[in-house]
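A single chain comes next, written as structure tokens; it is the form predicted on its own.
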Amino acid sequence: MTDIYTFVTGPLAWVAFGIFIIGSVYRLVSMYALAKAKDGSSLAYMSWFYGLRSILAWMVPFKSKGWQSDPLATVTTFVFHIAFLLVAVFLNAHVVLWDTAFGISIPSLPTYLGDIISILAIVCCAIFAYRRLTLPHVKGITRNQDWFALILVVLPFITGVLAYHQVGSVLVMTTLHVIFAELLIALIPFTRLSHALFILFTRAYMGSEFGGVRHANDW
């Protein structure tokens, strides 16, 4: 089992993230190319401030109607987006890699800290869940790939969780929590999660659209 925690600690997990920076650019440059060429002239229009404007606007909990349409789904989105950057970006043993694998040493969050903000995403993925399954409006556009999406998200979490609190061998969970991490980050480019990558360019078009176009808020 060691053998196995080296290898995904290891070589695996640069071809986890080689995948996910050669897939990301092949899907950036891919949706440009296609943008360009069914809609050419919105390329035209495209305006940093209205595009800024539009980002800044929806990175506001509850400012938008979508967002004040729908306040659990508002505030499970911030709060699962916040925990998910916090934990994959500062929580301890993460922390230890940056600067094992790439020389970035930063700041950690409490472990405790950690384990709680961890725990949460697992809940905000609960909800999600719970939306898709029971809400008729969010049932009936949920597809396959969204609950794919939803399992690969919440994996890394529930065993990342399950091995801080010693549940079951530590080094099997562990070594698990790897693999779903890794697989997590080398499918973002190729499945719902691309939204990561996506979500900043579809802000500045519909803002640049609405505001430079039509004169008004996309809001």
Second form
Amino acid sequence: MTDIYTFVTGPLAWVAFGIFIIGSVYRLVSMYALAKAKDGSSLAYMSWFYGLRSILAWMVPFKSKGWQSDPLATVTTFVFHIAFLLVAVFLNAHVVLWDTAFGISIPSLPTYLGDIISILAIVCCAIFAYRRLTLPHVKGITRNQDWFALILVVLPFITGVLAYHQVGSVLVMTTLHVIFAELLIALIPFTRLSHALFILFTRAYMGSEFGGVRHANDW
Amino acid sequence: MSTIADRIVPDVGLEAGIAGLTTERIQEVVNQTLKGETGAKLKAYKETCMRCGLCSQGCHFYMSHDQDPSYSPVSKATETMYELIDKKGKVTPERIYQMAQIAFTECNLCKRCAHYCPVGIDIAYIMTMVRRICYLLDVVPQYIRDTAHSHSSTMNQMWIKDDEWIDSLQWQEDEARDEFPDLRIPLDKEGADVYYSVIGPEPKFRTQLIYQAAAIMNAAGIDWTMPSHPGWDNSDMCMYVGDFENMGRIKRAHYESAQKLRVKRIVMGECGHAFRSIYDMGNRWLGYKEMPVPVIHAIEFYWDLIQEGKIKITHKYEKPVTIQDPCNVIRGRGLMDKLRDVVHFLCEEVVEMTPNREHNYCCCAGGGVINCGPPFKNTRMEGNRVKADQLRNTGVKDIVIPCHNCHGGIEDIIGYYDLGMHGKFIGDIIYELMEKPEL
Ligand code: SF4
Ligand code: SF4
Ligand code: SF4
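The structure above corresponds to the form predicted on its own; please give the structure of the form predicted together with the partner chain next.
In what comes next, the whole complex appears, and the chain from above leads the way.
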């Protein structure tokens, strides 16, 4: 079992990061090439100023009409994404990994806080699932891919929390946690999670059209 | 919850269109169009849309149908374009009928939902491309198809013959000279400051608008002209049908007729969709990033005249008014402040609708939906209950509406919901209040 653990935290981790990085670069570059070939009349209007303005405006909770229209979804979305980033980067166990693998030392979250934030992320995923299951306007458009992405995201959190609370064998749980996390990282470019790559561009494009051409706010 | 299959509206154009279709033909056209005419934009939209449903409340159709999910923007995209992409076009002709009905009649391309989508998905663009596919498949509602045919045969929307156009202008000039003895409608005046352009329906059945515009130009001492040749019509239903080739032709004719006369700028009458065609869609199709001849909408023109003190009114309009913000010039071109300046200059009291400005609800006539004709009138009436509520809540009787389509749409809503209100163009009010010669 320890061998497996060493394998998943060693070579497999490199593979996962490799797929993530190469996959992301590939997807972004090929999308850009396609845009250049086919969307000239849109690309021409891309604007740094209006693009960034739109991105920033939408990062403010409850600023846009959309965020105002569904407070539960808004709070959940913001809490989840902040929790995800905090845990992924600053959880103390992860901080140790940054140090051993890359020699980067960054401050870490207090252990108890890391735990609370992880549980918060799981609760957010539960709310996302609740929306998909019960709200008619979300249920009707939900497809398997949407469920797959949600499950992919929640599994590392669940296994992480269980490992931390020593439910079941810590080694098995931690190994599972690492495997799920690697699966998540590797699949980001190829699933609905690819919004992490593309959303900056879709947002910036809408911002550019509204700001530069339509002279109106897009929030 | 309903589905599109529960609300099929019989339409000759759609029925005849699918009669000759086969799944193979559909596949061929869909895949050709997706490959040849769409790119990263559509691909990223489809993939990045998180199916969160936040856009739903942005759409007046969804809100007016008691939040029926089948009217939400993302549902309309899912039921049409996303399905075509997933199935690589392998759908039945009946399904194309349903998709055409959604894209042509259940979306006004108003882009209000853009204020609700965190990702920045442009549902109106997606619906435009669904229309494009339906057009290439020859499945288009009959009325709007006829209008587009008129554009492509006559370069105007209403099958107006070249001599009838000139006759209408001269007739209005003649009438107006009774009231304003010096008034002229100068035809083809080279180098004029202002080239005034209108939409096809004006010479056909809203000639008083040309009369009023001439009166205002005359009183303000503007060096202006109207063209005697095709290109005078700035409207564009080809854009909404998905007939981009003819959209390009008519926009080019419009710009070139102004260039031929070497005018300084084009001033458009009070129309929303025509303006969209000029700054957003027609120009792009032609490869013009900006407009080759400066074009301003009537709102901006009147605003300029007011700033320069060229509009003199005898008194302000006394009854309270509310303001309709037409999507294509407000959410489309940011004219909300100028519109308010103009209306406040002319009227004593303005009662705003909520929401307003760039968050206004569309009149439900836009995007060519009113042009789909009588078969789909109920779609518009039931689909815009929120607008009726919005109007009723202002408690006023007069609505300033600087857009032709909105006029049609809102007058219908006023009738259907028995609101007892009345729409006015800015030009109507200026004309009513302006100083006129004593005869
Ligand atoms: S009608 Fe307007 S709000 Fe509704 S889907 Fe179409 S563009 Fe969006
Ligand atoms: S709000 Fe945007 S991302 Fe969410 S479902 Fe609607 S179109 Fe998709
Ligand atoms: S008709 Fe008026 S409200 Fe409706 S889309 Fe056009 S501009 Fe908008």
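What you are looking at is a predicted structure, and each value in this text was computed from that prediction instead of being measured. Numbering follows the first chain given and starts at 1. Only the largest set of C-alpha atoms that superpose within 1.5 Å between the two forms is called the rigid core.
After superposing the rigid core, the Cα of Lys65 is displaced by less than 2 Å between these two forms. After superposition on the rigid core, the Cα of Lys36 moves by 2 Å or more between these two forms.
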